[in-house]
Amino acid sequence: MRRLWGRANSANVMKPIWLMEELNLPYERIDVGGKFGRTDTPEYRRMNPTGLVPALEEDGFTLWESNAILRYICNACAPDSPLYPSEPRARGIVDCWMDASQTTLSRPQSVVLWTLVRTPPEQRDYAALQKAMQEADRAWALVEQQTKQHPYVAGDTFTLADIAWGVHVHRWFVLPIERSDAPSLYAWYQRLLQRPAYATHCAGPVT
């Protein structure tokens, strides 16, 4: 039994919802995190020592690290899917752009998230806020310039790259912030909405 732990509103849980969905397997999702609270306990912390969503569990196998889990599902469960190509170099550029996703975009993005969505207007610190969007600005426009060549983040096809930033793209359209204008992006994430199982997991109500 396929089960993923973690909360339907985190981004890093989306993206094996999204795989997954993409694949036909059959899961179970287990709220955990946020309101739900439980990523402390024992219970779960032997599955995710860092405490943070999500953790993947097969038949006492588990995983963390959400990327790591796109790459064991691809491997496991499609290992000729071109979704995560086995050609070397076709393979490391799929790595690349998704290594870029955490080390450019996911903190700052998650600043702009946690303070216009998550914290009080009272509370909020707008110095920060503006600091993240001009970081997180500048990381989209990566992929403004990738996708001004490609229809994908990865090349001329859907792949795990797409997956890695496409979770965070609706979010950073919906929000109330400043951008540039990035007219390829945005023809981009209007082909992820055209994907069934991105439209329902990974582009409602941002919470």
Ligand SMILES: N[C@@H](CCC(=O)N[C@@H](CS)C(=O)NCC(=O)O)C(=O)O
The other form holds:
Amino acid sequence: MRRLWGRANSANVMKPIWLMEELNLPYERIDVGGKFGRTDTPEYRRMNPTGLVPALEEDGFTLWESNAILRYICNACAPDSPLYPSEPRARGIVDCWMDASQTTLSRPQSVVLWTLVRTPPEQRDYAALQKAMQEADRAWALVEQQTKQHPYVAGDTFTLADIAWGVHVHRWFVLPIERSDAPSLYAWYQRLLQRPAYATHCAGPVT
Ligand SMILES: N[C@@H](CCC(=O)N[C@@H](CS)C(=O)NCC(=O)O)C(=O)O
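Taking the form predicted on its own as the starting point, write out the structure of the form predicted together with this ligand.
Zooming out: every chain and molecule, the one shown earlier first.
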């Protein structure tokens, strides 16, 4: 049995949900983290020592870090899938963009989300919000440049790199954010919305 631990409104949990839906893999999801708690128990910490979500569990095997989970699922269940190409250079490009989503976007985008969606107005740190919006905008500019030249983040086909960035882009466009003009980024977001798994699991109300 494949089990995904993590609340469905977490972008990092959306990544493996989206992938497993794309691949039609059976899985069970268990709500933990955020208002559901249960991530500080010894049992959960054995699966994910950081106490964050997601964690993947498969017959006693466990894994954490959302991008590592994406790679593992492709390697284990869909080794020939173009989602994670095996040709070294093609794979290198996908890996590069997946890593860049974590190193450039995740942190500032999370500050923007927490401030605008999960913090009451009187408690918001607007200076930190402004700084995070600018940093996230710079990260999205990388994808704007890339999608000017290719339909997808790592090139001509939909890959794990689109999943790693794509879970965040719906929020970027629906929240009241000062954004640079990014028509290619918006067109890529519209392409993602045509995928049923994305529309259903990653593009709902932002909570
Ligand atoms: N680098 C980690 C980050 C995981 C992370 O920050 N998860 C957030 C949700 S997106 C979390 O666990 N927040 C605390 C909680 O939900 O209890 C990954 O990609 O899996």
